[in-house]
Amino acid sequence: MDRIYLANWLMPSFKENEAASEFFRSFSVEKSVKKATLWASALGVYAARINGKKISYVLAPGWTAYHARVQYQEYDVTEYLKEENTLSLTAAGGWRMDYGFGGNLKVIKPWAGKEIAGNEYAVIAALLIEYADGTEDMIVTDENWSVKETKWRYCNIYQGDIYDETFEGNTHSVKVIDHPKHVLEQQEGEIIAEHEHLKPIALIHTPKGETVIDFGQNMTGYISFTLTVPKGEKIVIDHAEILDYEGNFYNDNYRSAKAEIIYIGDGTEHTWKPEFTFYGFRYIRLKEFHGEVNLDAFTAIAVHSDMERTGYFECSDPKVNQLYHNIIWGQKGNFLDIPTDCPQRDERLGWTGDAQVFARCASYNYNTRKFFRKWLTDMTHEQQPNGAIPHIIPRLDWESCSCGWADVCVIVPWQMYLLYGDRELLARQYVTIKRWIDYMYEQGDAYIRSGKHYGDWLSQDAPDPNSCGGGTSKWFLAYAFRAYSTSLFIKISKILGTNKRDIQEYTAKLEETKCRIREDYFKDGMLTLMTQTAHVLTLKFELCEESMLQAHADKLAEMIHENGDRLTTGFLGTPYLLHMLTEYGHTDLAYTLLFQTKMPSWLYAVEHGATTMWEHWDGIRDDGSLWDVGMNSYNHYAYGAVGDWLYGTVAGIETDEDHPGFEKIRFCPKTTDKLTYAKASLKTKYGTIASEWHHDGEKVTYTFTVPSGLSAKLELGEEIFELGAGTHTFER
């Protein structure tokens, strides 16, 4: 058993008021050390150090369903020990605070203990020292520790940092609290780590006279600077994603999140960076600053969950390559322990709908198996007694569940199965999935016709241009996703070999749902709803009669043409749009949408300087005006779901439901004369798969790589080939 369960929870004995506090204990080591192991956690976030050297991960222990579990981390600290040592844990509130989305939502107070409030923090740790002579020492958090006030005078995930180099804090005794330890669980998810270090690309003096530094990339993380600030004087830095149409600093879209750094100097040079928060930004404004600006003094550090990069895509079109770049950086910026919707404003929450639509693309780009597994565990803990899935995981104090959002509990495990062959995850999540399916049927029309559905979020076909819910009937969408989740549940049940009577029961429920949809929304076999998303989902979820699928695909193509070869889909329709066009013989139109630069389109944002995915198709309009400040993120990955079409259709590395996890490869590239080449690679547990094609105007040359021990099915038009291990070349 890890020794952390022998330790005690410690709190400051004084009121910290969102400042950080440092808990510490000194000890001696007088014998030869064989191994030293530290286990640590916090109700909040912590930074662990031995003899002043940081050993913990970024923003440890991460964000979980705190009422059910708190992760703890294990560190090998053997190399850090000396004869005389100090072990310290500096803690701050982190995600635990009386503040949240819109400035008026509050994180639920889930701490089970009565001695700690929701906006307070505590730490726990155990250090095991194993000596070469076979003896050992244990140091645990207890009444022998001390706690002192720190130079971190304020630490808030949304508002930022106040750090005072001149502050000399007092040392106090600790408060040992009787908080439950059964909530402690070993680290399940990926750690958060520092990644890219970006230097400034420009120093800008705006028309308003502001001093702004441009790092060239919208990102999630924080800045590091090396400066000498006069004693008692301060510098003030705030963050932004964009400049406005006049070239001025703009962060009104952060809403009530200040995202600000206040640093007070002591007259000597220091290198400093945040430790207890993160920022979403491309630009920083030196709101208050002393002396000339030396760009070499500043570095932007990207932080995100430490996932392994597995997928790569490239083609001959630089705009599409920039789109792919934006997809990757959108994922980096929002896969920070949980899949957030955005990293900058007063939100940064685990919205289920965003994760649901992007999970497939995300799992081509990176190995997300461990990342999503951890988040799905919290989803199970947050599932309500009646089976409902909250739309934010970990949840806030909202009690609602929306079609297409709550269905994440089915769709993400299914994608993990397709991409990784993770049958065990299907089994682990089976009860959660079944309880959600049962909830939809037990609630019936009360759920379908509830006012809590977000609809085809941010689509372009809403009657009111300021509406976010889209133009597709929310009741239709609720029925459609009930049908889709039920169909996946039936497949999962067959894979796991569950009770055949259950399969029969839910097969009947699925047919009942489809009959209801056809009764309410179809006439003479055709859908009566004239929206692109309704037709996309009819095709993807097979809601119409099989004989009418092609007619609906043709109608979808007709509607796109009538809209000037532009899409109108939102969060729920966009992920499947190009796939359905390709599947039903409209590949050329799918490529037309990919290369479209008029709004709405993926390349519209690229042409307007985007370096990540935008929340709105028209986050910046052609006239330079911006979407309303109430909801306008420029790092919002949902529309990046198109990336899985780049992998699966353009390059042709596609999943196979009958052979999940690429145990047998399926190559099915669809070429276009708009590209001279396209290529992709994907690292799997079997080895790296690669697909590439070159178009010289007269012929197309294909090259496919199959790892050792695998085989592949190749589909080139009507031709089908079986490939063995090795590299294969074809000309057509």
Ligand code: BGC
Contents of the next structure:
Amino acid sequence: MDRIYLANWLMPSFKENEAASEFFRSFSVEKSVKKATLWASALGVYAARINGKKISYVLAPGWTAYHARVQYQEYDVTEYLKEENTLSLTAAGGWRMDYGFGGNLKVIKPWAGKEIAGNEYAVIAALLIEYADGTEDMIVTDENWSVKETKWRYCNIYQGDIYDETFEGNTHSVKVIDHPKHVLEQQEGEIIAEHEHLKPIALIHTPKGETVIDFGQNMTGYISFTLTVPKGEKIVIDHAEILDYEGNFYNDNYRSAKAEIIYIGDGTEHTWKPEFTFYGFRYIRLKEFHGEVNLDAFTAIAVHSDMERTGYFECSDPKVNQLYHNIIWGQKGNFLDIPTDCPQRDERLGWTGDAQVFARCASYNYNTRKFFRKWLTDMTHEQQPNGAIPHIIPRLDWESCSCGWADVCVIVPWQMYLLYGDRELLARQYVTIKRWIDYMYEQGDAYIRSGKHYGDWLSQDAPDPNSCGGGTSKWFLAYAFRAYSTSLFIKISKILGTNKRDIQEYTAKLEETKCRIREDYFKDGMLTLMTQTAHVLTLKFELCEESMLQAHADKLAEMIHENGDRLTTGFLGTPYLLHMLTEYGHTDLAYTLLFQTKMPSWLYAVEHGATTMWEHWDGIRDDGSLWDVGMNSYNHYAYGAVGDWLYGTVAGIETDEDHPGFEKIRFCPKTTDKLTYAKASLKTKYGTIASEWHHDGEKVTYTFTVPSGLSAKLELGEEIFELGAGTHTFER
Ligand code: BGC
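With the form predicted alone done, generate the form predicted in complex with this ligand in the same format.
Entire complex below, previous chain first.
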């Protein structure tokens, strides 16, 4: 058993008021150490240090369904010990959610305890020292520790930091609290780590006279600076993703999140960076500053969950490459322990719909297995007694249960299965999935016709251009996703070999759902809803009669042509749009949409300077005006879902549900005259798969790499080949 269970929860004995506090204890080591291990956690976030050296991960212990569990971390600290030592844990509130969403809502996220309020924090740690002579010592958090007020006078994830170099805090005794330890669980997810270090690319003096530093990349993390700030003087820095049309600093879209750093100097040089907060930004504004600005003094550090990069894509078109770059950075910016909608404004929440939409692409880009597994555990904890899946995981106190959002509990495990062959995860999530499916049927119309569905979020076909819910009937969407989730549930049940009666029962339910859809939304076999999304989902979820699928695909193509070869789809339709066009013989049109630069399109944002994915197709309009400040993020990965079409269709590395996890590869590249080459590689548990093609105007040369021990099925137009391990070249 990890020794942390022998330790005690400690709180400050004084009111900390959103300042961070440092819990510490000194100890001597008199014998030769074989191994030293630290286990640590916090209700809040903590930074652990031994002899002043930080040894903990970024923003540990991460964000989980806190009422049910809090992760703890294990560190090998053998090399940090000396004869005289101090072990310390500095803690702050972290994701405790006392100030959130829209600025109006104050949610105190309950800890699972009795003595501690949601807006307070506590730490717990155990250090085991194993000596070479076979004996051991253990240091645990207890009443022998002390706690000190720190220079971190204020740390709030949304509002920012106040750090005062001149502050000399008092030392107090600690308060040992009787808080349950069974909430502690070993780290399940990926750790959060610092990644890219970006130097400024420009110092800008804006028309309004502001001093702004541009790091060239919209990102999530924090800045670091090395400065000498005069004693008692402060510098004030805030963050932004874009400059406005006139070139001025713009952060109105952060809503109530101030995202501001106030740093008070002591007249000597320090290198400083936040430790208990993070920011979404490309630009910083030096609102108050002293002396000349030396760009070398500043660095932007990207932080995200430490997933292994597995996928790479490249083609001959620089704009598509920039789109791909934006997708990758959208993922880096929003895979911060949980999948978030955005990293900058006063949300940064685990919105389920967004994650559902992007999970497949994300799992090509990076190995997300561990990351999603942990989040799915929290989803199971957050599932309501009646089976409803909240729209945000970990959830806040207010809830709604929306189609296309709640279905995340089926779609994400299913994608994990396709991409990684993770059958065990299906088994583990089975009950959660089943309870969700049952919820939808038990609630019947009360669910389908509830006013809680978000709809085809942010699509371009809403009757009112300023509304967010899109132009596709939400009731239709609720039926459609019920059908899809049920169909996946049936597949999952078969994979897991659950009893045949269940499978029959849910097959009947699926048929019943399809009948209802056809009664309500089809006439003469064709959809009566004239939106692109309704057609895309009809194809993807096979909602119409099989014989009518092609007619729906052709109708979809016709609607796109009529719209000037532009899409209108929102969050729910977009992920499948290009796939469905390809599957039903309209690959050329899919490429036309990919290369479209007029709004709405993927390359529109690229042409407008995006370095991450935008929340809205028209986040910045052609006339330079911006979407309403109420909801306008420039780092929202949902539309980045198209990345899986780049891997799967352009480069042609496709998943195969009969051979999940690429245990048998399916190559099916679709070339276009618009590109002279495309290539992708994907690291799988079996080795690295690669696919590449070059087009010289007359012929196409394809190269495929199959890792040893694997085989592949290659589809080149009508031709089918079986490939063994090795590198294969074809000319056509
Ligand atoms: C979030 C979304 C989310 C949505 C629900 C927004 O505020 O940023 O991405 O899915 O609400 O519709």
